[in-house]
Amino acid sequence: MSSPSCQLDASCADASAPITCAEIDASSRPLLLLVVSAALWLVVGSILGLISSLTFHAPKMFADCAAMSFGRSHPAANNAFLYGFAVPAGLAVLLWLAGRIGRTKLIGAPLVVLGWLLWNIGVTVGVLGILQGENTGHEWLEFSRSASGFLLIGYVAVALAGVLTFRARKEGKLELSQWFILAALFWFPWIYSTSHLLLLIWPVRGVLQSVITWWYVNNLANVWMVLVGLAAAFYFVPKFAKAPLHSRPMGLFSFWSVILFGSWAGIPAGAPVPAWIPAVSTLGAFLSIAGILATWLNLSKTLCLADRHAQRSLSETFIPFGVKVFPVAALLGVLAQPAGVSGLLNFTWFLPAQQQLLVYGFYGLVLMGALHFMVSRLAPVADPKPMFAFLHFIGCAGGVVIFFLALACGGVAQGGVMNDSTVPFLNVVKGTLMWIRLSSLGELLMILGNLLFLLNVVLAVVRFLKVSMESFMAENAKPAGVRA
């Protein structure tokens, strides 16, 4: 009986196909350094996320250290988990599903490297920044000019390779996933370029830098990941279910909706801006209910008719349970709009905690999942230990989980008081301590799978280069008793 990871690979083993998944997959692979350094990212940003959270149950714990304060290590975490995870890793898949499902090979693989160089010398030039006290003072802008625009270079010199290799695919018929594709590899750079050029380079006045924060904190979070993300969805799912997408109309419709309506949201209720403003943004967010809800009941139909006693692969654990948290992770960001629930949960800490289930529990997994599997194809060795690849799921479903619970519970009681004036805020602030202890329960539980998917990500890469250069020396070996 074939694995479940070759049943995926069926589609590429059509005879009459002109290039193999293989000769696909061996094209891609300088595409594994902006998966190594994606991983490493991911700790880091995790072990400096737990570190921030930590400065307000044990305050005195850093207190000697300016650069591990939480006005330097929470945006540093974020920054890393952002642009040195999150950014590379989508560039990897989107790169890898252009190749596969074009059918062709990775055009452009020197920009890879040259782009991956690029940007890990800004992530790193960034972040270091931040923790001595560097900060533009813009959420998920933080970092300096210089770092920013090596990260603008070299995001384009990658995209520019996933272009040239969605114009050298074979068929002129688009596939679903193909749509997203092409949409994410434009919508970074030009939310990106043009939230610096208004906040950096010709900086607008007042509350208009707000509202350009704003904007852009949306796009990033609602648009571009999740049109990685419902690419790699789009892709796997059916796959996983052996059977094709339930609709391709309501896919779709869940792409435009995504592109016309998710770019809208994002500014609060009650802003000091016209009330015409939030009123619009609100109007977005409703309106993208209905192709959230168009892409869960699509992928769900699809995922229903895989066979639940199958044994299953590392990626058909995480991509299903990260397209199950979609759902519930957008329409909580719909639903905290209106002005009545913004009143009460604005300033809280349940939207971290929404936004953290959106960008980790959907975008974070699904991206996972795509990652175990690109490199069990790019780097190929023998699938991991179940009970690995257990505590590797555990640790980053059940983390964020149990963060995401821990915070939004935490937020919906700390608003109501906060509405109180009769409570004085350091009874407000006492008052959120428990569940800050509990999200950092799960902050832990997070950097355990982070490890794990590190350490699994370096090992194949390991011992893949030990495999081959071993191939290597034995086919260049010179016979016995020639000299020299």
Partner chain sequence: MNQGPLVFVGTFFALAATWFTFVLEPSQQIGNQSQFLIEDSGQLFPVKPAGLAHQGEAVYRANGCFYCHTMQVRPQGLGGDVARGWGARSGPVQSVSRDYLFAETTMLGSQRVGPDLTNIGLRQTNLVWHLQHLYDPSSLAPGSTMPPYRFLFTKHTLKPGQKRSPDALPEDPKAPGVEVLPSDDAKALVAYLTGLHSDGVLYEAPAFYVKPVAKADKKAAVPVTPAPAPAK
Given for the second form:
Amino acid sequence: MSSPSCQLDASCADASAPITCAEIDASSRPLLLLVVSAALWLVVGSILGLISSLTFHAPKMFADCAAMSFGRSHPAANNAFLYGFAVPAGLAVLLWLAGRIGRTKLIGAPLVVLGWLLWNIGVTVGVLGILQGENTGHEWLEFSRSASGFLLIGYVAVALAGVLTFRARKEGKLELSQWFILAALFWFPWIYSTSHLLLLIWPVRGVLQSVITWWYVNNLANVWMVLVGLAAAFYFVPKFAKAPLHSRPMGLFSFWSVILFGSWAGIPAGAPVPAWIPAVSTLGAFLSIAGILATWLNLSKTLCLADRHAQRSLSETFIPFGVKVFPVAALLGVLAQPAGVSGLLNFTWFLPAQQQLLVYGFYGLVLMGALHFMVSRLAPVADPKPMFAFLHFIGCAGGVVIFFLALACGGVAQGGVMNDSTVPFLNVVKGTLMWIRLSSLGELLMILGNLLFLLNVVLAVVRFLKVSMESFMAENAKPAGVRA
Amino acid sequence: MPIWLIAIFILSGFSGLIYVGNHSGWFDAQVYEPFVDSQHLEAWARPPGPGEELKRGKATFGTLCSTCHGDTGTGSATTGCPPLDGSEWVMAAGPNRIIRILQNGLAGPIEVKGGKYGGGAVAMTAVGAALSDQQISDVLTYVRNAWSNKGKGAAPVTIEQVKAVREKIKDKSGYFTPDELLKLPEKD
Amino acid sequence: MNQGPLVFVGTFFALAATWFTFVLEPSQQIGNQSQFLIEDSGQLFPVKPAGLAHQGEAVYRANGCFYCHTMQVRPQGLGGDVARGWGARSGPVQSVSRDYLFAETTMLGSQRVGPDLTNIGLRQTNLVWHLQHLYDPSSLAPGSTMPPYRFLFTKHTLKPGQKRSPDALPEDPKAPGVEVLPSDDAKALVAYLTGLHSDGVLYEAPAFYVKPVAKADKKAAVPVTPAPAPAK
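Okay, that was the form predicted alone. Show me the form predicted together with its partner chain next.
What follows is the entire complex, opening with the chain shown before.
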């Protein structure tokens, strides 16, 4: 039952493989749960994000509505994106890739379903809690204690299925992507449980809380998301180019660079901690430069072998875009680190811009590309119309580019006047408004893109369910005599 | 791996190390930007102008303690008097033990800063027994914040703490031994 | 060769390294700091906030003020914090770890949509100003993008002859006869804000002082701008 849309699955079609691609995909269907909820949270998050930025268009809009005020809708949006979309979508891709590359069926489907349920209970409780004022006060870890407990157990359940699947692989030698997959599966529970314990269960005192929060944020954004995004990129890019990866040693170099130095950068100079902490953070940022360049070189050398004129699927537009964004976003992060630049850019809109470029422009787009591919295999239905694909891509990619450019320029301008004490603070505030409002245009486009993503995923799943329901009914409707 | 990539790696690591050299304060917990190291910080710091209780404590120290422990709290290996400067007994989280030492005296072998003292001819007599709560609090606060003990963030010894400990040991007579004290918590 | 264990051990090692550097070591260094005795005044710094201010911290946290306001002043020579008057220490070091000893949650903040609030308790001591500002920021700072926190207040029309409560905000000439009362949360929040200050002279954050030293010592000779690193 190999479908015609499966041309790209060359590696699975290997004659020696005792198992077909289609069988693996069929066993991976429970992952669709993760994909659908991720797409839903992505939309919820981006709408909450738009609500929070309305503050800069009409500050008085939610003066009487506590839940929608900036200080609540903004963290709710961010957490919905991170824990509603980013982590579960990443898990879905990790598990599917573990099966695909390891040529084995998904093991532990009940664990996935259980984990998915717990995880989504956690996210719902957490987001609603933030809107009601239950905020822990630690950025990126705003979820209340109970909500994050659900998340942790949910993650462990799903990741356990991932590890079991990983262990069932047919070959001891690992493909490059598998290095990233394995590291990612273990990374998250360690960082999440450590920071959870030290911030919420037995809270440490004083600034140590901030140090741990920085550690967590940098680990999640610069290590975990990069590991997952690159696992997908190193799997898909050679597939699209129909050629092997440019260089495996360079890929391994990227791997070690990410896990060794990725989490160091990000503690700003002048933070109220002993001077060595930001200094070592800067050293880590510098050390990661070569790894970023290696990743960029490796992937773009492979990509340029792809046929430029062929009809391209959704994944083939999304993943290459994300791959191109990665070095830009990562290098800008390094650039903002040393004291000289940090003095200008820290606390301005530049940092949210860079962050959005990394977590949405790179990670989000690569993941959406991978998920489109995955969904079209797990629930095989016709490809979307070209117009749809075009709007979807423009929404996501165009949106994030506009958002980034507006806020990055605004941030540099803001940093300049903020450090000039002759400019009254209110003028600094007013000077940024134009840029923030421009970025809202990007946000609108991203909402459009996210909505189309949700639509595509839901339609595919619904159509697939309908088709399989019908064939199931048809089979059971056969008169008993015929079957015998 | 192209050679230029390795060159970039080495070069960026090298410049990162230079940055650390200039900005890390040599990993000193007391050094914050823009100071470059602890000497730089010292050069900026105020001259030691003791506050009132530190002034009183210093005076008490000079008349009662310095004969044995030395003017700068260095102690003396020949007489077996342990140092107070940098002593872990002095800098303990709380003053539970040192208040007892002053009140009843101390005898028996003791380890301070890795060296062995006491247990010899000279014991520490109950020099504090005749002092007021306030005087004990002053002298101990001074000892905890003088010489290299300064700036380590040792909390002052309050009059209440002295009162509380004195109340607890009012029935005890004779010297404490170091072993006896080690069984007590540093801090209530 | 089975590479699984290699990757696993490598990952573990990398994680342990960052954990050691950025969690364990900092907690060894600043995890058990205590109050500092300021020699001149004999006072301890930082001071434990009063109960109401402590409640106010929870309001500050729940309403996410820290997404727009930082609570960390950068040292002299880094950005314009000192020039803007956000710092309260005369020496070059501004915010240090010890300042946050009694914060239940340390909310340093990462963005400055609004001004830094580290020393707002010294800069703006007027409680009524704070309440009015929370109720309607743009009435005191025209063009402010800070959202009004009207949900922290109750508003009702005075009956004829009814006296204004002493707690009420000053009457708005455009709406005579209307009384705006701050809720307990609003009062606690203002107690918190007015209690914020990081001005203690500490060992690690010394006051402005030039030690009379020989000319050769370049470090102490340049008092206001931080001295460059000495050649090693």
